[in-house]
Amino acid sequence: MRTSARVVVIGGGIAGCSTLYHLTQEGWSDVMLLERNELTSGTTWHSAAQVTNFGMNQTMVGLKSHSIRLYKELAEDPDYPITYHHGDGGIRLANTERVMEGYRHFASMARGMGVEFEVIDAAECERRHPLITQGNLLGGLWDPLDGDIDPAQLCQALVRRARKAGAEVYRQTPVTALRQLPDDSWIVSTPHCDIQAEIVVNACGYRVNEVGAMMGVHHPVASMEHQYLLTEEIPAIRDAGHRMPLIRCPIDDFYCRQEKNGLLVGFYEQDCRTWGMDGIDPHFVNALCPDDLDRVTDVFEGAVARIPALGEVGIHTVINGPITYTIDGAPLVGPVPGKRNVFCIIGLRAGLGEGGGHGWLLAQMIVHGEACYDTWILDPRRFTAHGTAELTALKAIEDYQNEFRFHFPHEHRPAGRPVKTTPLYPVLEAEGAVFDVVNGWERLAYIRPDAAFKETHDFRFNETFDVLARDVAAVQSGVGLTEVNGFNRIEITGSGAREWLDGLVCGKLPRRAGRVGLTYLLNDKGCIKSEATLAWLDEDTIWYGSAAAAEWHDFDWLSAHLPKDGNVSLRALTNEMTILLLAGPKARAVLGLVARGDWSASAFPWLSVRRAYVGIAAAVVMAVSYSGEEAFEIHVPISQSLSVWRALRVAGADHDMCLFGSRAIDSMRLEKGYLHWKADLITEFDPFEAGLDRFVDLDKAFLGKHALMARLGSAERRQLVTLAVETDVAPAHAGASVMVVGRVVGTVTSGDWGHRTGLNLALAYVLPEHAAVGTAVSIDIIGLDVPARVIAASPYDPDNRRLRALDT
């Protein structure tokens, strides 16, 4: 065995020896395969290896569709082929318009990847499929490139090219042992010897953990036993003279596929079974779970009364083998968080059909540092601390028992919730609130307006639209309270920290001290990394704020580039302060009855910043907004916010203070044109792009600034735009496609009601020569082809004038 190599990949299934073809692909030839076993021996052997081109956003589709390209290449490859059932198609099942209509949001946003999909009724669901009967049913969704393919005859296609690029597989060959060196550089231990590696990558599947703790890491990842049953042949398969089409059903929670002259049926039980919590069987190899079919004995009624033949054919195998989940269903494909140089590509629940295109951006980001689209949706750092085993177990129980019914707007799901809450949660519970999820703290959605008030959640404008109004008019003309847990925090100390993040940020920093700004990270391809708000607090202190999705990928890229002398370091702040925002005119009213000090317009404008006590407590102000409105952001340690909670209710009342949440804050921030990080904030696109062109100093150096320069001239850019959508019936749903006269030139990336407006808003992507004020454009919605046209990118109060407020 060789000794040393760029990369070795550790894990021959779908994920590592994709990882590796790919990496060749990609011009790296001095990479590796390590395998414990037999390639394909853990979960790969035993899946149903269905390919469809169906995903829940933009990413995944396009992933996908890399996929369907690759493996219908190797199939036709006349020196080594493959079996690939290519097109047969697949209908995914519906009963209820709810469902229907995310359909044709999920055929919008496809458009958009050159993918079309075709949203059918019930009879054409039959007509395509003749096995299946109509009853409960209301149509479907088509996939016509649906397929599936031989697991082992991928892999070794994969392995067989990449060996032929130069790259090398050691099967039988078990890590036994990880050590980082200080130039972060691994040695990896095998029985047979030590590989020094420049990066590592865990492809390990259900044993990933196993992988996790010799580098000092836990992954979320969380493994279900998984059953799927093979009939006997069915005489309408046999005689039909075509291959019949995949079905995938969530109203009774089967899937099935051809498979020679009989099906392939899959369940989804609710009776259903994490496997492997408490350790995993060296010998567990190319094995199975014992089979167990009284679990799933309901769904597989369901799948009778849906497909009749079912019940007139006798079983040939059951087949019941784990297959890995994480919290929330996506896998976790990227860089390790908190780690240098090691990558990993695991809980991939549907390796086989996903893996080309996991294993394709993986290898780009890699070598390049970034994928061709933006990775968040899979990246590992979306979950935190709070990413437990046992939360990761729950959350794929849920996943499991709802595998075909995707997430509607705003639909967070309940299992293992609360997970991060603050001392405020029973008292905003006590007060009628609903809550949504960030990062896994439960953060203040808005108010019932009454204890019998339940949402209803679909694509369209829901029951929440005349209590968000509300709570918008209240914040308008008066003064809110809300609480904004969870937002990343990092402080940054020493002498050299100014120079240290102006070399970072695109833009200006606060020019001194008691200023806070907004600036703009990118990365190496000068697209964007990061949006940050720094508070410059006092000579060598400043605060860096972001979403609070971004709390380990950002402190991952300032950990990165940290100058080698030492004088720059770094504190998270985020699970110690909360922050509680008081928003509306009234706002600095109610903040000068609880803090000491001069807060008047004069003496504390907008974009200062300043210590003070609140109350009893220390705290952090910041005269910020997200809204529109003059606002103050009062941060607080976690331990005191419930004492600066009641001060301020106090002194609101006679202002009469309302509380509001921060779905009322999503409409306010897009009748201001500000953006959403990992929404209208992505690594696909520059910041002149981005509409950001105030925030970029060419005149200095920053990091990504060649690059940046280098793209001004590319055929490929886009412009961001604000759009009037012209119905009330529904906002456009992040990924709807934008056209002109049948075509698409452009994608919605977030969309809501703008109550002080009257407006339906929406931002999108769209070419250049569709993007000046008033141009006509339409936007595929839930199937509606619905005029817009482009306007201004602050409709509201485009002049500031409410955020600079001045003394009454």
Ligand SMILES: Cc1cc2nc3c(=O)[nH]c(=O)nc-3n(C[C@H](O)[C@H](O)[C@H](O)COP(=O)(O)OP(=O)(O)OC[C@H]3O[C@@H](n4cnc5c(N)ncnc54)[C@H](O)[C@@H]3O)c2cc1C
Contents of the next structure:
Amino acid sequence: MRTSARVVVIGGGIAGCSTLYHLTQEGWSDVMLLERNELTSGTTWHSAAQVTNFGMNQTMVGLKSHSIRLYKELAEDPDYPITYHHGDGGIRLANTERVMEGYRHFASMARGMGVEFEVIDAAECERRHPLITQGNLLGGLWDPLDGDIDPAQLCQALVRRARKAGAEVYRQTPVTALRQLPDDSWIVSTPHCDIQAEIVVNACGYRVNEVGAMMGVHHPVASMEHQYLLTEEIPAIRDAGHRMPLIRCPIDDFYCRQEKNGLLVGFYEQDCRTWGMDGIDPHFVNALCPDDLDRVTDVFEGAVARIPALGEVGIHTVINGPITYTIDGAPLVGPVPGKRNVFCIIGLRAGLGEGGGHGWLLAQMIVHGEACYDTWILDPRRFTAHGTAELTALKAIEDYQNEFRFHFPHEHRPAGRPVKTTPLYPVLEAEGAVFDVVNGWERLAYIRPDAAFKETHDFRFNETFDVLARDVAAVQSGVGLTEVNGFNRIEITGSGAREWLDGLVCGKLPRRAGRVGLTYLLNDKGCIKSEATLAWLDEDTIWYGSAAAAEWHDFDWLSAHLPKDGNVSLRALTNEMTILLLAGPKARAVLGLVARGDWSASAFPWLSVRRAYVGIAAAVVMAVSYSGEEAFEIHVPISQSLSVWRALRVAGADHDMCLFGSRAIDSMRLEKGYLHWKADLITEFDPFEAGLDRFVDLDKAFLGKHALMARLGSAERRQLVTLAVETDVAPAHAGASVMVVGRVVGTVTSGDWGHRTGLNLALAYVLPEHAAVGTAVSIDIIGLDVPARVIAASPYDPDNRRLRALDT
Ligand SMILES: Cc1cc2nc3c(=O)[nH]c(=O)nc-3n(C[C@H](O)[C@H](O)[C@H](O)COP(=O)(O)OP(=O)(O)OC[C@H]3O[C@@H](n4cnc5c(N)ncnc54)[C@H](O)[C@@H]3O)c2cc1C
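Counterpart to the form predicted alone, namely the form predicted together with the ligand:
Complete assembly follows, chain above in first position.
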């Protein structure tokens, strides 16, 4: 057995096999897979192994398309053909118009990835799947490439190819310990020998946290028991002359596919159960949990009502096995937070369908530092310290119970909430607050107009339209107060801080102490990694502020690039501080009532920062705005937020101060053309494509500059544009396809109504030939072909006169 490898992949299920194979495809052959038992002896061996192309965002659709392409290629390999049914097609059912509209949105989004879904009515569903009934059915989404694959053959085929390319696979080789050396390489211990590896990959399925513990990490992954059954032969299937399409049913929480001449039917029962929370028997290998069909009676009855033939046929096998879930249902594929040279590919709940694609993206991340798609929706750093085992279990149960029910826009499900709050949570709740969840934080979205108000989550504009119009008008004409909690904040200190940061961001740093600047950090490909507001507080202290979600992501990036001489230090302040935000033309007057000193526009202009007492609290005040109105961020210790809030409420009383929330800000920021990290700012585009030319200084050296220069001539590039969308029915949702005479020319990244401009606005990356102001396009919004035109990037106050407190 070899005692060193560039990469050691731990675990021989689909996740590990796919990663190993793709590493060799990316050109790394000095790679090794260690499996404690036999390949596929975890969850993979008993998987129902359905392979769909359906995903809820473009990265998911793209990676699933890769799986399908790869699996077809493997199936057709004459040397080792494998069983893959990839033309059966599949239908996701719906019994409400809201869900049908969701499917139309997902079809629009998938079209941008070259995938054609079809939204069909109930009669067509029955025509394509003659065993189903039409009762309580409106229609469904048709995925033409849906199918199923033999899981063991798939893994063997991947390993076979990886071995041919130089990879090694050791079975019956459990990893028993992991130790990191000072050069960040790893010693991987097994009963046979120790192996030195530059990089380690955790692909251990439901044993993810056994291996996590070996490196001092807890991953937010929990297992659920999951059952399917196999029926005896059904004559109608035997005699059909074609294979039956797959069915996924969010109405009755089951799925169904053909297996031989019978059916395989799986259930997502409400009375579901976590598994392995108190540890996993080391002998649970190639094993199943005990059958428990009583638990699925409710969903079984629904399945029989939809497929009556199920009620007339015998059951010959029941499979009950553990399946892994994360906090939001998507896997964790990427770097392990806070660690060097270790990656994971875990929490796969649909690993057979997705595994090909996940291994592909992970191998790219390992070899090239970044994948071809933005992988934030898979990034292990999207959950932070709140991702405990208990929260994960609650969210896993909730997700399992809603397996086929996608999230509507702004839908945040209740399990485990509130996870993270500040002292203002009950205060805002008493005011009628509705909260959205950002990195676990409950953040004020808006205040309900009355106690009976209830939001219907929808792809169309909903009841909140008038509420947000009210909030925006109040902020535009007077002053609004809100809390922006969870905002990511890192204190950077040391004599080398400025010089170091200057090499990390692609634009100019704030000119002097007391100034704030917006900056961008690029990756090694010259594309956008992060967006940071840098506030130069005093001589050697700079605050780095970024999106709440970026807490661990950005800290990892900054830590990884720290100079070795110790001249720069980082301190995370995110969980110590919160922001109280005043916005609107009267904000300055209110600020002046709670803090001593000269707060006039000449003494404290836009993009200033100052330490001050606000009320009784030592605060940092910044004149920065994400709304386009004059605004002041008051950064205070969380422990003093209530005290400062009360002071601001008293001071604002004479100015008719309103409370507003993040939804109004999100609408206003679009009118200013301000971008949102991981919506409009993703690793697939460089700052010039994002229209951020003024934030790039090509006269200096910075990380990613050479790659950025090299990208400039690429034919693949896109341009971010602002679109005025000619409908008041629905916003253009992220992912919607931008079309010109039936051809996809771009993809929407954000959309919302601009209440100050009266425009339905969208941001989209389009082919450069469609980027000129005035260009006519259309957008497929929930199946409607909506005309739109390119307009200038900042339709509200383009000269920033309001931010500068100049006459408008
Ligand atoms: C009943 C059921 C039906 C399913 N149906 C579908 C479906 O239709 N479509 C779909 O896409 N997905 C489906 N899934 C999910 C899918 O099967 C899983 O997502 C997938 O198999 C997970 O693969 P994995 O490689 O992550 O984990 P596993 O297959 O569990 O592999 C992990 C491997 O790591 C090894 N390992 C663990 N610890 C160590 C160690 N210390 N050292 C060395 N090796 C170690 C284990 O022995 C194991 O072989 C289903 C799951 C279940 C339970």
